[in-house]
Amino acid sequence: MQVWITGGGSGIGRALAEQLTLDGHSVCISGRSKEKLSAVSPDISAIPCDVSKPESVQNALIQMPPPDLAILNAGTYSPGPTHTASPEEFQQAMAVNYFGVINCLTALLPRMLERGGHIAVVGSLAGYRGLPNASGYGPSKAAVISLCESMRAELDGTGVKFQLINPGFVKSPLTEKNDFEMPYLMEAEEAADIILRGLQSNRFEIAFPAPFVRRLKFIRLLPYRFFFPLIQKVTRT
């Protein structure tokens, strides 16, 4: 099987594209940093790839062959308040995690649909809700979330696979900008199996760790009179 990763120098993206080439597939792994990329595994192939481009989208998919599964995993992140950052960095987030899904789904889509083909994009349990000190990333994970509800209606019979990975924290180079303790954080090997797992399965969303993913979607059920005392809380100890 012929393998895509964005994302790939780092976290889950390396620890995904490292598992799938011992389990036998052919993986290339894109990312913006040719330093990151250069210290993954020589037998993973790399092309320099800036997915909030479109003309780099399209120049990466070019140079290899077409993949049967594509893991769309690149993104940013850059936490605080929203007092304290700039235009540039809400945009800069838009750019990478929402836009920069949506470049490579109108890349790969018109050839997935003709000859068949599977798709995940990589959430966050961040979109579940709004957070403090995620507005940049919060928002950017909800679009994609919504993204992908209505591209698995959209592809549902087509021969096109498509599933969102919602994973909680998982050490990586973004998750190490936190200056809070992460519940259930976890390594990103971990999360890779757990993710191959569900690749496997016919579920469309696929989120860990599972205590995690029960507190939040209980969270996101409950009326604001309930939540934001609650976040507060949570937040403040």
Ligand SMILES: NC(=O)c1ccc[n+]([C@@H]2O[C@H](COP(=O)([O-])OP(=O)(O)OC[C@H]3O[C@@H](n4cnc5c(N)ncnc54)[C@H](OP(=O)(O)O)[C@@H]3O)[C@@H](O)[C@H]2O)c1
Contents of the next structure:
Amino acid sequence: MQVWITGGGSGIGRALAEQLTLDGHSVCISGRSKEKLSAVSPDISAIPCDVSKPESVQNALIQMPPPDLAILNAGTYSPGPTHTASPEEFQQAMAVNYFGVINCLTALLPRMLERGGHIAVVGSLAGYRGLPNASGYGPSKAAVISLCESMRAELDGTGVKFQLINPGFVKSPLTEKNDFEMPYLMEAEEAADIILRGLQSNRFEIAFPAPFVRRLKFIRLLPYRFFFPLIQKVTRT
Ligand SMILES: NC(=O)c1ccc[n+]([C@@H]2O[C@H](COP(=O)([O-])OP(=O)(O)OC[C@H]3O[C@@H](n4cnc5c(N)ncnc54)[C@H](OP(=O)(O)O)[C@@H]3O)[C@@H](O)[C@H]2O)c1
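Given the form predicted on its own, state the structure of the form predicted together with the ligand.
Time for the whole complex; same chain goes first.
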């Protein structure tokens, strides 16, 4: 199987690329930094690409065999209170995390609708509800979740399998920015194992780790009068 992974030069994307290669698949990774990409195994082909730029995505796809599986994993995260962030930081979160996915989907879908295939988009449990110090990242992931719900319904019966991956906390350069204790933090390799098992299932959402997902799904249902006091309590440092 030919696989394309965006953001494959580090963290979850890299762990997925390495495991899929060990499993005998032909993997191509993309990201902006050539250095990061070239530090990954030489068995994995690397095509630099900035997902926030439609022409860069189109260019990358021209240079690789058509993917049977595309894992749209590239993402950016800049934590902190809203009043300390610049408008550009919010724009960057949407440009990479949301429009980056759109740029890849619009480039991939015409061909995939003809020949069939599989697309999995990486969202986040942080997209379930608005959380303090994540006002750039959270909305971009909430948008991804909503986008994927629309796409799943649209692609039903077309021959394109479509899944949403919502991880909890995973050790990576992205979570190194967090200065708080991260519940249920796991290694990228463990996350990759769970994701790869999920990709073989017919579940729409691959969310993990299970105990954290259960808690957040419950919190997602809470009315504001319960939600805000609880979130204040659990996120207070
Ligand atoms: N780690 C977690 O706890 C966690 C939890 C929930 C969801 N996620 C999501 O999981 C995905 C992978 O994150 P990670 O934790 O593995 O972090 P990571 O190691 O920082 O990986 C993110 C990757 O995205 C690439 N990237 C960033 N901007 C890009 C752009 N404009 N175009 C192309 N590639 C770009 C980065 O490479 P370059 O800088 O070289 O471009 C990097 O390799 C992200 O979507 C993240 O939001 C992570």
